[in-house]
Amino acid sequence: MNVFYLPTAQLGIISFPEEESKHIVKVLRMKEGDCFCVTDGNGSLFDAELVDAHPKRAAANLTNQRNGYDIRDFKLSIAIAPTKLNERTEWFLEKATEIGIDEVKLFASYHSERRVANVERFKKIVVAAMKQSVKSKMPVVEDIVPFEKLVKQDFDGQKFIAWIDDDVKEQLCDLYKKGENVMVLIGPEGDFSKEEVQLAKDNGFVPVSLGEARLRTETAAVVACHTVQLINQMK
């Protein structure tokens, strides 16, 4: 079933903005009486019936408001240094949204090759992935901040920094506790500097390994995301 995003969704007759209206009427050629699903990105899904197939202000009747299957009792946050190639960061955002994530924090560190980001573009990637995977919650994507500022932000939960080092023996899957809020830091292509790791440790982050394989930044971020979700789905 087709899914559309409307942050102001509520029961009753609602109108879509022009971009979504065009997609509904011109691209998908939906007609009055056709049914689909609407997500508000804040935890609710609705059944919808198109009542006005106007290409600039389509309207639908929303019924059966319900919680999405992706409602969780824990918060998953991944902090990542954007990759040199934007499409790799976009790939991570798409896959993490499909797997399930609450928050993506972007940062610039010593070895970062990209220190600016098109956050609006990233948010569009997240919205598209949310709709494709029928999610009810849209992950928050925060703009780039310096690494030093990021690690000092308050976070109520477990905090880890993924670091490739011979002295790091413990793995994320062994230390993360099911049901706990968690933030995992993923470094840039050149990894974190020793000084950055020490600063993170001084602010409560625990160094962890994501396994024996050497992973790209975006792959490591997906592995961390999936590891947390898998642990929480185990009985």
Contents of the next structure:
Number of protein chains: 2
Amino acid sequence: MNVFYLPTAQLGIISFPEEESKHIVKVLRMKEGDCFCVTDGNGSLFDAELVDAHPKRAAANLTNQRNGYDIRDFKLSIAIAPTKLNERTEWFLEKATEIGIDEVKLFASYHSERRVANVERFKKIVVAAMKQSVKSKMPVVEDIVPFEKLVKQDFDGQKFIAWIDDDVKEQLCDLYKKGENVMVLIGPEGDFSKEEVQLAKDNGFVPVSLGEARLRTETAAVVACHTVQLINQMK
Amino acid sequence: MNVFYLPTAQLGIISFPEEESKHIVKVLRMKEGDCFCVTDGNGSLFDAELVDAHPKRAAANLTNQRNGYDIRDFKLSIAIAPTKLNERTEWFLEKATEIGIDEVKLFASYHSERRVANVERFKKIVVAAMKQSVKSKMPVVEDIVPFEKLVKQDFDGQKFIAWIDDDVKEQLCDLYKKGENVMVLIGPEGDFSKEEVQLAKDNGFVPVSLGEARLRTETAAVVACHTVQLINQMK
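Having seen the form predicted on its own, can you show the form predicted in complex with another copy of the chain?
Let's see the whole complex now, leading with the same chain.
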């Protein structure tokens, strides 16, 4: 089933912007009467039938508005420093979107390998993964902020900082409480500085381990994301 | 800390094959007296000191033989059909090695997109990930076998088949018992045929879901791997 993203989706006749129209009519060669699915990225899925196969402003009739299976009663936010190789961050974004995430925050820290990010490209990857995995809600990707600013932002939920240290004895999977909002900070490739860890602690972040395995930054971020989802999913 | 893989590693003076010697001496420019770590891929890690910086047969003195942190009392085996895009299977191999896996079995099934695999390349990816994540045991990667043959192989532990179907109500995370050996079959990009699911059931595989999220094949495989690890890791 093909899924298209239209932020302005609503019941009735809607028209697609030029790029999406071209994709529907020219690339996928859809004809009037063909059916597909539309997500508004804001929690709703629709059934859609193409009513005008116009290559620049295709129109469809949207019916059966419903909540997606990805509507959750908790919020999952992961903060990560973009990796030296962009493809590793992009891989995290794709996988986290598939597994389920609400918010990705990017930060620059003392040992960061990368201090600027192509957020528009990151958002495109999230949109593609959202469509591919038939999600109704689009994860938010926020632009890079300094670590000092990130840890001072308000967050209503459990706050954790995951990094590698022998002194960190507690695990995310043991401390996270099912159903609660949660934000996890993931150490950059050069890890957090001691001052950054202290700053996070001072701002209410609890140090956690993700287990004994030594994980790359992007793997740690996916593991943190799946840990929270799994705990919510278990009976 | 640099980690090198030497299947014949043992306490005392050892020498590296030409390719690894070149990497140590020419690429990393290590000098006599420099220290690193050696894994034998069979459960042991060693401290190593370079004693001869020969570019074709570098020698090191190995001390402090110890078990790696990745020694487990259960066996985790994942069976997957290689994806159309090789990089997706390779990504699974890298991430599963980081997270922890004992065995990857490859199979060709009715809807498989790819019926041959470059297993030597896959093994190189596993070796690189093992070194990068300082593992002492190298996951085994087996060459492709037909699905019919795979499901008839002996396996001493819990056996599951994960695929997408409304009738599959039980989840891997609820059925897998901590500490037990486990093998999980992951559906290919075209999913299993009904006959294949029946054949797996006839051979003792229990149908499970990985949750409501629609996951790509390689994401499902990583999620299954992490599910088993997390259940064993939780207090």
